[in-house]
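To begin, one chain is listed below as structure tokens, in the form predicted on its own.
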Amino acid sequence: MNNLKSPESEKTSGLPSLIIRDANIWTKNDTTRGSILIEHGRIQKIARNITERADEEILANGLLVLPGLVDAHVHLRDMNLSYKEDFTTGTAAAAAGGFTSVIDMPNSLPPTDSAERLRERARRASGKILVNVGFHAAAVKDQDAANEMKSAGAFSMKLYLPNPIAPLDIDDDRVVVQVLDAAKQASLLLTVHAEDATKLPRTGEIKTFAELVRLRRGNAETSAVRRILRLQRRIGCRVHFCHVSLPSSLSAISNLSSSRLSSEVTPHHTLLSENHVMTLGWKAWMVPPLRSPKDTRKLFHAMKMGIPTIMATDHAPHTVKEKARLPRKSSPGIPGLETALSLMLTMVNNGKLSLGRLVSLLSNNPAKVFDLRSKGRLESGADGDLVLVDLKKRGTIDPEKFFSKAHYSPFEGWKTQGAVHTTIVNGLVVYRDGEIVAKPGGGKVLKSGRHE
């Protein structure tokens, strides 16, 4: 037996122990009353009664304990974009929303388009993060570059079809095949923003956001999804479709019944429609854009029935100044880390979504898709990443209270039932009852393929 400790285990071995007592604990299919013991950053025991003592104890008084949420699609900004968001504010927002691990997208500045840049971004994040953070890298066609990104810890290569992050002639199928093959040879997942650039509006005056949304039609997504599926069948690499906005796209992906394909939906695409753009304007502008009310209802139903693999927030913060411009110049994207769970818990409380499906979407399945083997579950040996939820607490979404630097939301004023009470990362309480209670640096930099 190998008794050598990894550097990460040495780092966590000095962590205080923690017991959560008298909680409703989510199991695989239901909840059970009991307590949880966490030592050295990992769950050591889950039992009805725990007689041991710990450095810190939390009396849950019947709060619901879920495995820490995993968001595979966030834009933490920082570096040259730190005025929009930085690693500390972004991970504070994550903790407030119940997310204990997030994976950062590569369209940063500078972009994460090489192994060297990925390592530099990880170095910048270390010491500043409150939750665990991993990194995606930009898609490339060079196999050596892809292998280097894998070695540096990239969780995927991101192929942004409307405008690739690394220079690629994306209109050429042969180039896309090279990208798919490079991902396969490096054993990297390929994450895809599926919109066909040739079908997006390019010219002409657009006076309203509603008009902009109507012009960015769904056929751009449909075309791109079909194209990637066709080419993926030739190569056989793993492909994950980000922020799918059309039920027809979900059907096309799921109908292939392949373990090498996965899909993602967002809270905004399942709860909002293009009608909200008419009243909210820039606050509801994102890409892919919001769809028709009919598509939104069908997408939510598909989510309820288990068709999409995961839910992600696509947390994409901008300044209000960057958003409140003319439609053509407005930056697309909204903050989502602090609203996702409360919105979905409201759906659970209203009987529109099962708690089991919520846990699968936001915790179990993201951990499986992105190979975070010790996360996304509550059992002995798993990482001590948990969120305590008050299912009864009512609230109103108020962007002015966000920890994120982006103080706007299309969900502003929405009434919710169900809220995060406490977020625990690696056995340490990071967020409790509205406050960040830990210092930056407690989160780990995650690397794909490494499982302590």
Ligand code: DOR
Given for the second form:
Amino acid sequence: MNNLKSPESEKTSGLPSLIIRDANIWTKNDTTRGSILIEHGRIQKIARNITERADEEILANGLLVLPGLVDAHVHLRDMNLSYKEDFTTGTAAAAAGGFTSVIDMPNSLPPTDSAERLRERARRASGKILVNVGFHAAAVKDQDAANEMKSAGAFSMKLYLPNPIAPLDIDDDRVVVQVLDAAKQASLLLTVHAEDATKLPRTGEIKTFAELVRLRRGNAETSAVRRILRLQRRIGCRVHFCHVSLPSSLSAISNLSSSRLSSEVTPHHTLLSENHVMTLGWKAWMVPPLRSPKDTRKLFHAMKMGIPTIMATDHAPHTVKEKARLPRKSSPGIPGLETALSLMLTMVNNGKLSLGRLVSLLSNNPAKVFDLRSKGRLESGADGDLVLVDLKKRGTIDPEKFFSKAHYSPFEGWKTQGAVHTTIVNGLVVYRDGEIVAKPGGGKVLKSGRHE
Ligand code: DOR
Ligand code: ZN
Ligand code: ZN
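Show the form predicted together with the ligand, please, the one above being the form predicted on its own.
Full complex below, order starting with the chain above.
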């Protein structure tokens, strides 16, 4: 019997049962041939042969099954930013990319800057989402507000150093210490966008995106990482560094080998460099920006060796109109949910990344860092969140086909090998062979600490 049943899974009973037969199943460090039975939204059994019958059966014919991917850093927009992306299009993009759970960033409109706003955003999302969605909240220094965010289920307080979401005098170390302390007392993780506002270019004419990127120097990241590490050591709260773009920042974090620190890299910073900005312009504009080819190579190597804790996409959709402006006016950010897995599977096929590392970075570790205890692994009792992958399938990245509202990508035209075949969320098939096959509403709103 399933001994991990929680009140939450009771709600999902009544769901059809599902068997995936004859798959190559990723369990811990390797694949084994077998079948998976999912009941009431949870994995009931993994065995060589399953004699039971289920409401739905998938003959996998040797497709690879991975634990559903967890993207801890996405911007789903919706509400007053629905024109950029909404909960349904953003989670459709997630499902198409093999992500079964995502955690949304608080720079929405209205921003997720209080427990009340987080609850309202969660209420709006439920019924519209195709994958599971959790929420980060804006960093605050007020202890009561932080405690309330924690109770509302926030996965972290996000400190956006260049321009805090909830107003904070961020240049003052005492204020940052108050934020770190509020996070610690509330047992909230602090996620940080580490770029020092005082080191960012403010004036002067910028004609090209290449110039814009070169002026947004790496020392803004280096100094912000150093500062947060220094203050974290004093307070001792848990800190997660988002989208680390420089190998030196990654080393500064990992050299401390602290269980209270974690780091994140993105597909774009590990695969693209500022050279791509010269040809792609706004399609390759995001912050932190792309770095030198040497930094990119080193960052990829560090990732391959397991130095960063997780990979996240920083899926940040904008309209073409908002991006294709003069460099200074262009909105930074690119969609990433629909390209990350096939790009990384291509690296696996090319012998540049191990499959084990890919699964750690995109599923096991984000589930651990963000305390999603029944996710990120394939075993009896875990949630029925899975992705079936065709490791051999070749393709070309075509943003026209994205489910996201943002139909552009710096990876447009890249040849890939390895593709998502089927995505299963809470035991329900959501995406199959290029199509969304479920109705919105099957995804659950995730709350931190509720051990979904
Ligand atoms: O490129 C980015 N886009 N970086 C951020 O930190 C924010 C994001 C967005 O929300 O568009
Ligand atoms: Zn950021
Ligand atoms: Zn972001």
